[in-house]
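Shown here is one chain on its own, the form predicted alone, set out as structure tokens.
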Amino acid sequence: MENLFDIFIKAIFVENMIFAYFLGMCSYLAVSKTVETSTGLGLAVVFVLGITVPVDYLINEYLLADGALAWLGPEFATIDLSFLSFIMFIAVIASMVQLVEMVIEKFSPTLYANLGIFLPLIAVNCSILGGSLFMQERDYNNIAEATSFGLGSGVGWFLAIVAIAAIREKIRYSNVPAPLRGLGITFIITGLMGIAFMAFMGIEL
């Protein structure tokens, strides 16, 4: 239970999408113009990264890794299908995206008219493709692993775009340099938040 707890916190603080590997920075970028925008996409983000990782995890454990088919039967245990990694991650995460996109346009047509393309676009955002393949790269022991880290990371995207979003309401009312308003003062907010995240990589987990 401990090691969950800390794999989950990791992937908030230590190992956040935007600030340490800055993906998704597309979305990131484009929707936090205002709290209430990100918050629904960043709620959307961390519901498709908690799904899809578990079932990437999965997917990988038993269908694509090597020797992932030994279960079929010894004659299958020599075949390696990671090569259709990308393929069958991107499959899943289209699949919970397409949910998503369903769901808020049924209860929340307001957000779903706010998020625009972007809703849909979440099936191409950096972040949610990354945290499988990150999955996959470090060979977490169990499914329970798996979706904390998806969680973990989900709620670290989530932060940090309701984060940025709420700084940019503010600074509305600041004296910001007319050829810095905008995308370059969020730019330059963003690094120093990110600059600021690293301090989290001395927390011993």
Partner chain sequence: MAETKEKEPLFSTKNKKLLSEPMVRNNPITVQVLGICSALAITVKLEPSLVMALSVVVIMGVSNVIISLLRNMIPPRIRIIVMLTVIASLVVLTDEVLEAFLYDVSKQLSVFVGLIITNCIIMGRLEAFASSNKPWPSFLDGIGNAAGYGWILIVVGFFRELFGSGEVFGYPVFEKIGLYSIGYENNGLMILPPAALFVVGIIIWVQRSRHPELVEEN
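Output the form predicted together with the partner chain next; the form predicted alone has already been displayed.
We keep it simple here and write out only the one chain, dropping partners and molecules.
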């Protein structure tokens, strides 16, 4: 249990998708103009990461990794399909996004109205694929750890985009040098926020 909490907190603050790895920057920069839309996209990311990382964990563990097919019988134990993992992960993400969209549409029209337009954007959000690839590289021990990593990463991304959107709403009233307006200053602010987040580095729970 402690370990799960540790992974969760670490994924939010120390290994923040945006500030430590720059993943999902495209939509982060493009959609962070207002807090409201950022919240919507952020929630969608938490949601999708929370689902795709554990699903990809199972696929990696029981289909792709070296010796993962051992459950089919001893003669399959030497098969290593890990070269297919990129394709499998992206396929899972694309279909999961589709599935989630349909499920939400059916069961919660209000949530769909809020999240709906963001879901298609998410298939090409690098932080989603990044989540699965990091999960694979870091070799989590069980599905609970993978889930808590996925959710933590999503929450970290959510925090980052909402924070930058709030700052961008305020910065409209400041006198930024003309060439830096918009994109340039957002880059620099993100850098400064990244430095602030580095203060979390080395937290041991």
